[in-house]
Each structure stands twice: as C-alpha cells, then as structure tokens.
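Just the one chain here, laid out as structure tokens, in the form predicted on its own.
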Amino acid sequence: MKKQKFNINVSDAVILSVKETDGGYFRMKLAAPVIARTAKPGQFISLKVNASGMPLIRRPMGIFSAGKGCVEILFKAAGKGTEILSKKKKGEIISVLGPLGNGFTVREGLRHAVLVAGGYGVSPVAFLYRELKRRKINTTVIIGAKNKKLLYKEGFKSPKITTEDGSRGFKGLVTGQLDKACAGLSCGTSAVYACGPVPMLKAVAQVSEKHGIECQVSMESMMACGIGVCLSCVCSVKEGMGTGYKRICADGPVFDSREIVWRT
C-alpha cells in the first residue's frame, strides 16, 4: 500500500466546542489549522491531556473531521485521560500533535467502497465517507455494536446497522451484511475500508478476501509515544516466507488487511 505523505505539527490549540451526543460519544472540535489543512482520511492526532501533570502521556485520537481550520475527534469517557478531555470547556488550551500515520488509500478508479465500523472505528470511517462522498464514489456504510445504546451513526446516509443483540438494525455482526454487500462487486473497481476491534478486522479481512475485494484495515492499538519510537504498538505483519513486525503509529494505522499476520 502506498504510504501517505505527513507533516508533523506540534500546537496549542483552542477548543471551540465539546458536547456529547450519540452512544455516549463526545463530539470535540479544535482550532488547528495546520493539521486541518494537512489531514489524511486515517490519521490520527495526539492529545496531552492535561498540562499540569498525570496522566502523564498524550493520548491518540483518530480524526474524526478536518477542515476549515478545525479538526474534530469523536472519542468516550472509557479511562482517566478521556474522562479528563470530556470535562474540558470551550475556549481552553490543549498540546495537539499531529496528523500522524498513514492513512486510508483511495485509488484511481474506485467506483464503490464499503465501510465497516465497529465501536470507536466509526471516527476515522466518518472522515473517509465524507471524503469518498466528495469525489462521488459510491459508497455503502455498515455500523456495528453490542446494543443500540453504543451506536453512532449521525452523518451517515442510510447506513446499515447491525447490533449484536438485535436491538437496532440487524442481528449479528458486521460480516453477515459485508458478505451481502461485497456479493456482485467487481474486484477491480471496488475497495472495503474498517476501522474496530481487532476480532472484527479479522473477519472483515476474511470475508473481502473471499470475494476478492480489496480491504484496508485500520487497526487499534494503546500507544506511547505516537512517532514509532517508543515501539510499544507493533503489529505481526507477512515478510518474505516469514514473519516480521511494523508499528501500528508509524506504519499504519492503516494497512492492507493481506499484510497482516491475524492472531486472534
């Protein structure tokens, strides 16, 4: 996969607005113009999330929108650290690092993609969409989650929502609707895009393999440092007749699901 062309910015940058919204998501937008300006579809920004002491490292964000001088990132109070940014108030000051990784690959005469969430993945699939929307790719969107309650899905026209409860859209997971949307699909004209637990990155891989559709995979991953020095995020990937390793910040995120060596 051909890697995307980053620059790293360090800023302080306003909050303009946090307020939460769907499945509990909090929805944080940020005056960065430089990273607005430079942010690929994948990337992700680091965020210290407070200034004056623990916790002590930055945490990663996948982006959620960029543009007009604003970045967005879609994120849960799930720990100490985003507990700390969903309480921040418009109009404070926050150290942002980014765009960092390698993003989503779209190449030259893609006519449909198909994009798979799950869980928090829905934050850099919602930056992609827009993307592919605005070059006019067709495109199919499917959501996943436990239950109704964790779903997102504002921005999104007519997705398809599977829930593994059956409380909203389909009962199941996301594979059930990916192998119907991928059926019919020509290979070289078609392309699945996912962000989400690795289980479900597994799955989507095997079944875009299956139809022979291209699949970029977004994975997840707890990270230090965020620029590939720290090596804590390394992933197993395919080398030669054997296996080697490459660090998900730097790397990736995003890779070509064929390179990656599955182990759950």
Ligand SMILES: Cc1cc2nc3c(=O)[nH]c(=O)nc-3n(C[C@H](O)[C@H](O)[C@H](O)COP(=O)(O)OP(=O)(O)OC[C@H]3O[C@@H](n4cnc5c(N)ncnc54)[C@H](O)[C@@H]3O)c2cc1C
Second form
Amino acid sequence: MKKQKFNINVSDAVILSVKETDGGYFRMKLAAPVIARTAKPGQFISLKVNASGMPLIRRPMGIFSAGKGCVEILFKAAGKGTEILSKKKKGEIISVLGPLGNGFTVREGLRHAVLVAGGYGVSPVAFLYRELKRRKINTTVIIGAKNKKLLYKEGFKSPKITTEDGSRGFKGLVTGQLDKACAGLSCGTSAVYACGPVPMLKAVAQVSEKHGIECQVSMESMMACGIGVCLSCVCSVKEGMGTGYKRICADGPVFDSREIVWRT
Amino acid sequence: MKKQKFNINVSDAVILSVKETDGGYFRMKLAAPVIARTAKPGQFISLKVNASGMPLIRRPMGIFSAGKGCVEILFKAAGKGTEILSKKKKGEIISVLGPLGNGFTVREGLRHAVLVAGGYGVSPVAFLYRELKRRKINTTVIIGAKNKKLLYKEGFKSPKITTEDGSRGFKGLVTGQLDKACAGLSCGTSAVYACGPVPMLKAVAQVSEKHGIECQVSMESMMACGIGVCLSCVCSVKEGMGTGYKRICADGPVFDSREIVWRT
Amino acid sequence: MADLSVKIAGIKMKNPVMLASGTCGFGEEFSRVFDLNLLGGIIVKGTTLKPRAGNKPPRAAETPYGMLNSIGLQNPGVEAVINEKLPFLRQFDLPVFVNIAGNSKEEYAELARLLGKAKGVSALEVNISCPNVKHKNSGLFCQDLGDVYAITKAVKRKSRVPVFVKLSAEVSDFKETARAAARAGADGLSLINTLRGMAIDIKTGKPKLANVIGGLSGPAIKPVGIRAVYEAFSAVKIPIIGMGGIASAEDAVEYLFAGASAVAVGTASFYDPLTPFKIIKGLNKYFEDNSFDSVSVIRGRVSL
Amino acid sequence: MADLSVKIAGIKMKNPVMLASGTCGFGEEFSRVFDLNLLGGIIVKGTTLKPRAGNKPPRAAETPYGMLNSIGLQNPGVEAVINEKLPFLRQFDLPVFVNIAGNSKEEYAELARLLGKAKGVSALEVNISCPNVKHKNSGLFCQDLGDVYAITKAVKRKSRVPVFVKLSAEVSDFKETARAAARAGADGLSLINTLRGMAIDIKTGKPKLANVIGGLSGPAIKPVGIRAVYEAFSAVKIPIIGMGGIASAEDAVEYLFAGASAVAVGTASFYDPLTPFKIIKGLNKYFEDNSFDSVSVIRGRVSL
Ligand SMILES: Cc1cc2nc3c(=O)[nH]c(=O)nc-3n(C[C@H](O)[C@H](O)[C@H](O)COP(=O)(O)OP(=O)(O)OC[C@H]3O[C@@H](n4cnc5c(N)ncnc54)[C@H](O)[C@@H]3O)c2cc1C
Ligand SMILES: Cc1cc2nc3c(=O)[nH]c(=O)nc-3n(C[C@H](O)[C@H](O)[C@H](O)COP(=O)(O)OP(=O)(O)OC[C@H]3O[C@@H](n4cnc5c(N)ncnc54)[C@H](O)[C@@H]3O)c2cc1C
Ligand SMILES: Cc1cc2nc3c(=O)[nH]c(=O)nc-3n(C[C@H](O)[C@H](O)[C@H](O)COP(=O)(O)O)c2cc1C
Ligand SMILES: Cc1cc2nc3c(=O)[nH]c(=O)nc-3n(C[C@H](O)[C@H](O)[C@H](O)COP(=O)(O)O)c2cc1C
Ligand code: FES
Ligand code: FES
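Can I get the form predicted together with the ligand as well, since the one above is the form predicted on its own?
What follows is the whole complex; the chain from before opens it.
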C-alpha cells in the first residue's frame, strides 16, 4: 500500500483577535500553524461556529492572510453563524478545517494580473494581491460594492473602486473598469482573477473572454462537508460535448471561467 | 369575563454570581424580583440553559433562597445542562420560568418539624428551614449523602448528618435518624418534610407513617413544560378506590406522602 | 398592525396562530401566561369517550433539538371536557378546536355527536395519528387508507362543526392519505402529528420512555412538517393547519408558504411559554415590513 | 483495547463503525483525514448502471440539528466504480459495501451481477429508499411491500456477496417492510435512510433545494432511527446496520442497545470529519470502562 498522506486537517485554533473593520466586516485572526504553513491564495477554511449545538454545519470562509502560524479571515455578520462568529472573544477556541480547495493558479510567465473583488470576495483577492506583489507581478485591483458603506479596501494600493450608487469611486459595476483594464493587456501574459457574487463573476468572465484573457473565478455554494464527500456544492461545468457537475469545495473553488456553465 | 391573572412568569434574569461550594455543588444567584417576591419554600424555577440551541428543554431547579429581589439555586453539574449552567458567568442573562409548583405547606399550629434532605434536596429544604426558624418552629434537620465529599450542609445549625460509608456523621441511611427524631414527637403538632431521591422519599414516608406523623415529600421527574400543560411529569397517586396520575410540576412537587403510590 | 385574520373552513380567526393539541391542556395554564384572546385559536388536549389515565411515567425525553413523549392521551373524558373544561374557554373570544381520539370509528362518531351538541366548540380535530395508544393493528389509523376514509366519514356524519383530520407523515403514500380524508368530506387537515421515535439510556440500557416508543416533536421535525403541508397543499383543496417544530415567526411564515392556512405551536411553548405570543408579534412585523396585506399573499406561494 | 470486532452476515469487521453511503464518496477524501484501516467498514456512494449527473444545485440546506440533501445519486456509474474506485479501496484492509440504486428490479439485478464479479466488494447495500430520485410511482420502492420483496429477491439471485437492504422509516408498516426484505432472503438491513423533508427560504419564497424535497439526516432523526432498528430487531433475525444521526460513541452504543450489529456515520462526518475515528476511540473506552468483552453483550439488550 502506498504511503498514506493525511492532509485534510481538523484543528482547534485559538482566536487571537476579532476586530470590526472597514465596510462592516470583521477580521478574525486564528492561531493555526498547520494551515498557515500550506495555505495558498484562493483556498478557504471551514469553521465550526459552535462546538456543540447550532449551527450544526460548518461555515466556509476564504483565507485573507496566512503566515507566521496564523490565518486571518474577513467576514460579514450576515446570518446566524457569522453573527455568532463576530461575537467570539480573543482566547476562545474554534475548530477549523482546512486549508480546503485548489486556490488560484499563477502561471509561469504571468506579467499582468487584474483582480476583481465584490463583497467578501476581497478576502481571497487580498491574499492573492500580496502574493502577486511579492512575486513582482503587475497588478490592477478593481473592487465593487453597492455603496461606500459596504466597501472594504484596506491593504490595496490605489484600487479602482466602483460603487453601484456612485457614493465612492466610479459609479456602476466592476465590468466597466475591467473592460478598460483589459484593453491594453496582451492575452498570453495576463490573467483576470475574480471573487464575488455569481452574477459579477459571470459578467467578469464575459468581459475577460471578450478580450481573450484567461479568467479564474472563485465560485461559492452551500457546502455541507467542504472536503468533497457529500456532493452538495456542485456547479455546472462543460464536460465533453455536454455538461456535468463539479464540486466547488474540492475541484474548486477556483475554476477557469471558460469551464463554467453559467446559470442565468 | 373575570379578570385575568398572569401569574406564570417568564423573565430574563441577570446572573449575579456562580460559586462552587461544599460537596461539589454550585450556588447561583439570580436577579429575579418577580419570583423573589412570591416564592415559597418547596417551589421551583425552570431555566433555559442556552438561549438558543441545546439543551432545548428547560431544567427545573428547587429554590434555595428568595428575597431582596434575588433567587438562589443549588445544583450539581450532573449532565449536559447543569454542566453549562455551572460555567455561566456573572452578568450573563438567563431565562427563568417561575415560581412553579405548590411548595411545602406549614400548617397552623405546627410545633415541630423534621426536615430530611438527600442530594440536591438540601436546596428547597434549606429554604424551608430558614422559614421555619423565622416562624420559631422547632426544627430537626437530617441530611443524607453517599459520602462526606457529596455533602452540603451550610446554613443548618447542628444538622444530623448520615453518610452511607460513615465518612461523616452517622453511618447509614437517613431513616435511622428519622426514626429517632420522630420517636418523641406528638402527631398532631409535628410534620416531616422531605426532598431527595425517590427511594429515600419512600423510606421517609414509611417511617413517618409508622409514627403517625404527617409527611410532605417533594417529588421529581422529567419535566418538559413545568407549567402543567404537557402531562409528562406525572406520578401515581391514590384516587378514590384506584390510582391515577398527578402532575408533579403543577399539582406538586410537594405531596402528602399518603397520597403517593410508590413504584417499587 | 397588519391584518393577519384568516378564515378556515368558515371559522374566523384573528390571526393564524393556534396552540397545538396536547401542548396546552385546556387553556387554563396558558391563560396565566398571556391573554388567550390574542390567539388565533386553541386546539385542546386529545379527548376520549371515557377518562384515560395515560401511560406510565417517564413519559418524556429530550432528543437532539426535539423531544419524545408518550403521554397516552391522559384526559378526563368527553363528559368532563364538556362540563368542566369548555365553560372556562367560553370566557374568551377564541375559536376552540376539540381534538378527539377513539378506538374505533364508532367511538369517533360518538365523540363527534356529543361534542357537536356542546357549546363553544368551533371545530373538531380528529386525531388518527397518535403514536401513543394501541389500535387494533398496533399501527396508526392514518396508516390505513380505508380507516382514514371510514373514520372521517363517520365523524363528518355526526359532526355539526367543521372537521379537521390530523395525520402523521409516517405513511407510505402521504398524498393518497390526504386525499382519502378529503374525499371522505374532511373540512381541513392538521399536519403533522409526531413521528414515532425512541431513545435509550445507555447507562441503564432502558428505554427513556416507560412506553418504549413515543412521538418525536419539536424543531427537529420541522422539515418533515413543511414537506407534508406542501405535498398536501398540492393534493387537496381543503385548508391545512400546519404544525411540527414551529418556534418562531419565521417558522410560521415557512409553513404559510408551504400551504398552511393556520399554524399551531406545540413543543416550543414548553421551553418558552411566550412563543405563541412572540410569533403573533413577529408575524405582524413580517407582514408590515413586507407590506403584505393578508395571509393569502404568501399562503402556498412557494415559487419553484 | 476492548475487543470491538463483529461479524455480520459472515463479514468480519474490526469494530462496528462504518461510513454511511453518500457521506464518504468512495473513500478517497477520508483516506486523507485518518487511516481507513481503522474503520469497521465503508459503504460507498450510491452506484447506478449508467453514470448520473445528479440533481440541480442547491442540493443541501441546514435545518434544526440536521440537514436536507437532494444530491440525486450523482455517481460515475458502475463501470467506473469497478475500474476506478474499487482498486483504490482494495489497498486497505477494509470491508467495502457497495450501495446500489436502480430504476427497476432488473437494473438492481444487473448491478448485483456486475458487482458480484468485481474484486473487493464485501457486500451490497440495496438502496430502495432514496428520496431524491423519481421512481415509477414517484414514491420510494420501499413504500411498496411487493417491490421490497421483488427487488431483494432479484438482487439475491444475482449477488455472490451478502445483501443488505436499506429501508426508510417512512412507511405505513415498518415491521412488515423489514419482514418482506428478510423473507426475500436479505442477509441484513441498513436502517435508516433519510426522511423526506423540505425547507423554504422565506426571503425569496423559494424551496432551499432546487429539487424542492430532499432527505433529512443528522442528529434530529436519531430517535426515528433508534425506533426503526428496535422494531426491526424484534421483527427479523438478520443483522442490522444502524444509522441516522450518529455523532458520538454514546449514539453508537444507543443503536447497539436497540439491536444494531454495526453502525454507520453520515452527516456528523460533515461537520467533524474525525467523528468516525472519535467514535471508535469512544467505544473502546466505553467497553473497557464497563468491562464488556464483546459487542454482543449489549447488542439488542435494551431492558424493558
Ligand atoms: C468557498 C467559500 C468561501 C467563503 N468565504 C467567505 C468569506 O471570506 N467571508 C464571508 O463573509 N463569507 C464567506 N463565504 C460565505 C459564508 O460561508 C456564508 O456567508 C456563511 O456560511 C453564512 O453563514 P451564516 O450562518 O451567517 O448565515 P445563514 O443564516 O446560515 O445563511 C445565510 C446564507 O449563507 C449561506 N450559507 C449557510 N451555510 C453555508 C455553508 N455551509 N456554505 C455556504 N453557504 C452557506 C446560506 O445558504 C444562506 O444563503 C464563503 C462561502 C464559500 C462557499
Ligand atoms: C422539581 C425539580 C427540582 C429540581 N431541583 C434541583 C436542584 O435544586 N438542584 C439540582 O441540582 N437538580 C435539581 N433537579 C434536577 C435537575 O433538574 C436535573 O438534574 C437536571 O435537569 C439535569 O440536567 P442536565 O442537563 O445536567 O442532565 P442531563 O444530561 O440532561 O440528564 C441527566 C438526568 O437529568 C434528568 N433531566 C434532564 N432534563 C430534565 C428536566 N427537564 N426535568 C427533570 N429532569 C431532567 C434526566 O432525566 C437525566 O436522568 C430538580 C428536578 C426537578 C424535577
Ligand atoms: C406532550 C405532547 C402531547 C401531545 N398530545 C397530543 C394529543 O393529545 N393529540 C394530538 O392530536 N396531538 C398531540 N400532540 C402532537 C402535537 O399536537 C403536534 O402535532 C406535534 O407535537 C408537532 O408539533 P410541535 O413540534 O410544535 O410540538 C402532542 C405533542 C406533545 C409534545
Ligand atoms: C449528502 C448525503 C448523501 C447521501 N447519499 C446516499 C446514497 O447515495 N445512498 C444511500 O443509500 N444513502 C445515502 N444517504 C443516506 C445516508 O447513508 C444515511 O442513511 C442517512 O444520512 C442517515 O444517517 P446520518 O443521519 O448519520 O446522516 C445520503 C445522505 C446524505 C446526507
Ligand atoms: S461541500 Fe461536500 S462535496 Fe463540496
Ligand atoms: S412538566 Fe409538563 S405537565 Fe408537568
């Protein structure tokens, strides 16, 4: 029998800090050395919000940063689980599963990246941004939000901001800025990376494909297990002549946009 | 329509203190003015241990003391619910239903009372003890426990202690002491009050009845509602020629021992 | 305040929130918790021809997010209900549903006849789904389509008030069961009764209920109740009272979407007796916030 | 270490803890969580003749202490299972149960024939209780006693390995259903499959599952599973694999008391993938603490 590799990791992490930040987001820092060591941008972790009791199912969260034994997440108190999460205190312990998923792929020879983030999509995008900076890859960041109150932009150097109501930056959707950003890029050495609501991803994919630029989208869905066993988190993908389903947690969450079959 | 009286009360109580005490018990003090005002010895309250989530069902607890806007309970961390309860912190809020049940009856003309407590039965018995003292009624207290480690006796003046292993006080069961205590009493002006495990209550009832002394026992059972609507908490009682069931929460928890049909 | 009034089987209710049978006795205790006049209606404890002592204790056990009970229809019998319990409830402006249980279709019919003559009975709820009493086939009446039809028919023949048939979801063909009741003339359905369940104390090896098997209720069963209401709504035209795990206004709204015309609160009242009151408040807010002007705006309007 | 080994239908297992079908894929992922050799056995995802894409997403929703799923038997088909999935599992010293699902008794028989020839199959688990696929009568096969008998018989005729029939508790006569499977020659029963349930998003009025109705699993349904195992244990003599809401060693012990010879862990592995491992550890401790020297000491020994 070949050597077994136990690389799906469940660990109890100590919460180092929980802070409310820009745009009504919360940033939580966890002591999670095993995850911190291997986590790549675009991967996620999954948290058991309550040790026992409700919610029963874990909550997946993109990785905002990883390093020095710590992992950070960025989240909105959007429902039952994230509400409880936002009220956790320093020193409490939480069970963390991860790192999960494939993460973004940064091709050899990539020269220019356009990062598009909507909502809590800024979290994995921020991680990728820092990684690209480190690798000295030219990077344009486009952040979209409904209005300035919902905007998180910390840590990005001069991001292009768009708000639907025009309360900050450009008025409109991210696609306008993306179209401009793609205009000057050479297909072979550029890529678009996007994370956000599905309608945004679809629009971003269309613009990128129009320009012939590779586009990686980070998808999301209700996840029961996060490790690929339950088949609850699938999205439609092209498969041969037809379509099939792939697991967002284990085959994704990052997919080449051309693979996705967008549901209208 | 006659005037409605809303005297089943649910309130959010602030926890004023939780202390581990003698015998591995916890004493919790709650700010619960409405309950404190009307509570009588032998009544109980019922606590929602977790605001949401598990345990779902409330946990009934005898009232240890009531007054000055506060109510105290005494409990063992015996299972899931009481375990959580024991870890509550000062300042937390807990939903309290009560006061529930009938409580002990102290007849006019009572001159001598014998109080028998086993396990957490000391809690309502301590409340009754203080009340009897206040009313200057002669009181003998008998406390039983498996061994001295499980004993709670604070607040009683020279109680007669019995432990099954003889590690403190008299060796044996409470019934030996009770038999002695009853010996000199006149039936008409005496009463036995008992709270503890059912086998103890049964034995206490037998001894009391042998001496012809009135005996009030505080029964217990799994309670789903605590207010008398679910009929889950019944015990067998004599009814006319036969037997029937009465609700421990609403018709009890205190019953005249002669009413009870003891299950072997 | 939003207009939450509903009319089911001709019975006008101020709002769709009722107390479920067996979880509110005959109203006396809850009248000491909040004003019963606020309720949409009350469904009183299962009533039998003769007084019933009920099953041996222990009769209840906690389970993950639910509970088991095996009360066994303890009740004072129909005569005492008519003479001692209904007069109390007549003090309130409150539709009273009397839940009835028998051992044969004749008993059900007789109960219907007696209660039909009584004052202050708005409707009957025919419990043919109690897991806690033994029937001829040791199963539930509602697990036999023939029994469903025959009992409903017999009750309808004798009853002067609308008849709601209470079913369990534990049947092989739920839609057919609902249709059998409707065909026999039921004016409405009450869905769902408890699911048969069991729990064992692993310290003693004993069942937690003296009766061994009991009925599972509480939030745990909500998805089963929602499904049953949804299926029945598509199968029959008569109104449905939805129940099973309702603990909040959101849960009530979910049942309305599924197709319920009214809802009943059971187990949740045990751990918070104010639940029915809070649900009415919550529904008011929900309907106002969404500017819905009547319950029918959402009733059965699940969008596929 | 206590001796937790069991033998069911002739299959030796190190301990009674298995992974439930549909909650562990074909073992690959869990082999990265803990050593599969520790397990009593694995029951792989429902396998059909042809590859199946499964249902539209969303396919899962959280419910009070449980979850709904409507995966719809997504699987690569029996050929791929034999050629691509079983070889991986053969690396381990681990009984492999293959869960099969068909649209007719002929399909079930053909699956049994194909898998009977395959290497590394210890037993078949015949899923006639999947709430997520449409059958002729849009119900579950196990809701028709004739189907239970016919499918079991057809599978038995073709299978070279022991056959476990997987039932749902959602039938009118559960004991009769268990007996039908036993009479047709089933070597064992797997109890229980999910209960049919539904949840509605009240913000959108849409069902939370694209497939509208799904299967309810998780701790919420444990009392129903315990009851079903207990009833089946009294009705038939063949061994039972108990499942439904098992999340701890205590839950596993409860199922053993009820009459299960082995248990399978499903939903609990989703929120804690180490659950099966922890249960094995917990069972060891329980048997040692109580000085029980084999699983048979407690199996079916609930004391009334
Ligand atoms: C790969 C991935 C990465 C994510 N990263 C982030 C992030 O970095 N920051 C962030 O704020 N949010 C993130 N989310 C979303 C986050 O998981 C959900 O907002 C969260 O689960 C909602 O939990 P809740 O209890 O607060 O909401 P609920 O009240 O339970 O429900 C609110 C919504 O959240 C969805 N949801 C609930 N449970 C899950 C689950 N287990 N999986 C997926 N969706 C669920 C529900 O479908 C519902 O629409 C991510 C989701 C995925 C799939
Ligand atoms: C009228 C009354 C007064 C009581 N007073 C006290 C007291 O003063 N101090 C004290 O320590 N304990 C008291 N108890 C017992 C206390 O309620 C139980 O010990 C407690 O409910 C156990 O909860 P748990 O979650 O810790 O245990 P679990 O792990 O849930 O179970 C342990 C045991 O407690 C029993 N239990 C669980 N829930 C209930 C319930 N809702 N009603 C009754 N029994 C239950 C179970 O049947 C089981 O046998 C009283 C019980 C009653 C009925
Ligand atoms: C303790 C208890 C007693 C019950 N008694 C009856 C009864 O007498 N008649 C009846 O039709 N249903 C009875 N039920 C079922 C409830 O009316 C209701 O259908 C079921 O509990 C589901 O609702 P819930 O989850 O809100 O409790 C009883 C339920 C409980 C918990
Ligand atoms: C996501 C999911 C997929 C499932 N797929 C199957 C399946 O393919 N075949 C099957 O027989 N049972 C399937 N089941 C049912 C489980 O095997 C098990 O019977 C049920 O979930 C109860 O156990 P649990 O409460 O521990 O999850 C599935 C359950 C879940 C949650
Ligand atoms: S969440 Fe289970 S397979 Fe993706
Ligand atoms: S606990 Fe419900 S009647 Fe006593």
